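First, one chain by itself: the form predicted on its own, in structure tokens.
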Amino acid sequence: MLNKTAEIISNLVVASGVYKMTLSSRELAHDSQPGQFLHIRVNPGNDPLLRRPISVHAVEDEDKISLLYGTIGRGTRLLSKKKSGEEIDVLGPLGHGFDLSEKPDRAVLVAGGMGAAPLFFVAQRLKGLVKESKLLIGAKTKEGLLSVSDFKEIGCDVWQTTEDGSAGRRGYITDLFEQALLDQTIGGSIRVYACGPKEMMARTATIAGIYNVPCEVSLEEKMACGLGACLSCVVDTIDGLKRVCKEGPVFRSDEIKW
């Protein structure tokens, strides 16, 4: 874990209310693992008091790391005003990420809305290590389908859904999940990596359980310290309460009490 300042290379709008910030930091690029997050102080001093947890979206090269975030509150709105050349105070990488030690033949990534943020880093790391990576991505409208071209560029087979039918199939991404598993049940092992709204991940977990497919989910809870001390981000699991910032944000889907 590092506590340091990192220079902002760019901080660009990529969709309505969504920004991609790229930082210059050889240490963060080297140490970060898919599913981990950075705890960012968005302003000097104590206003706002708390840091903001932002998932690592990508490692661009040996000294560049990217974050994808939505402006959903005052902290992230302040973060969106940061300019190239400025420095920000960063604590991280933090948390328990995705387990990529057992490489499947086929990977299925299930992303709902901003859930694409940590999953692109997973796809980056799996490139060349699996026979196929399939991205199932869903949003309310086509404007909410994030990083689709980036996933395609690194070789992912992309399936899309939108609730209003403006892109891909009309409906929810979990409607396609079972079909994706059926398409891949012949020939090799499968692992599922998911991030998105809680209801989406709960349904994904249920389907993965029916087909006995290993599944990991990245959870989002409000955090304060980000270090496991304040217990503000606990979730209920089959083994009792666990901290999203410390034991998570990535958990096995079958250990969460949905």
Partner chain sequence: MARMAVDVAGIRLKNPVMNASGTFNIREADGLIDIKRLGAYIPKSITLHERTGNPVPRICETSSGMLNSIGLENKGVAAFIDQELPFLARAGVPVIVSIAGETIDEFAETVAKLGEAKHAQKTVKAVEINVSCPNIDRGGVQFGSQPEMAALVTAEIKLVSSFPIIVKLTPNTGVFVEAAVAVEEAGADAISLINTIFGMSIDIMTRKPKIGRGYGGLSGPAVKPIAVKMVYDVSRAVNIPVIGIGGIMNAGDAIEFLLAGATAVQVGTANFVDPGIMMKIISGISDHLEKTGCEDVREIIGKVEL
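What's the form predicted together with its partner chain like, now that we've got the form predicted on its own?
Next up is only this chain, free of partner chains and other molecules.
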């Protein structure tokens, strides 16, 4: 069943306006794939009405998963008020995630802001199966560089940028992307997994295209059903319109008409 209730184990602030919620669910821990999302009903009433899509951030153990989310508006603020022991209504795991069937020698994860959320799950799954996982992570300020210590803990080589220069190099993370592709300390095949603001992913896609490396991106679009029924969440691709909730949220970057 896609529709289920899960008990909240914890819901803690991890950075300014960013929360990590851990849910107890053997089914979700077992079924979730990196890049998939949960469609969460933040309260049982009619307002706010729609569910909120949030990516699976990590599988903590065989019966726990976690989410990493920013408080943007009413829905995510309500979510941040939930206490451990409460149950929430989730639909999921939904959508088509990252393709991890082929393991590259070098995984390059490109994260912008909240985009770190789904990429941690990718790094988790690739751990030990690739020679190197490099995380390129960019944010406006130092506080926006999320989960960096977690990525380091599972062995990722972390490169950082901030727009204000408060940590890492000043600038955009895509400034480092080319350098990361050219870095031949460890040779072999490369695959790129990206999530962040649309402009960041578009730039990442262009560079990946120039270097001819396979690149996947996780897209966002406003969603109602989350199930492929309402056609709210479409994106234009070389094969016509596709649904971000169903054929996505993860797409090959060369498939998207940016």
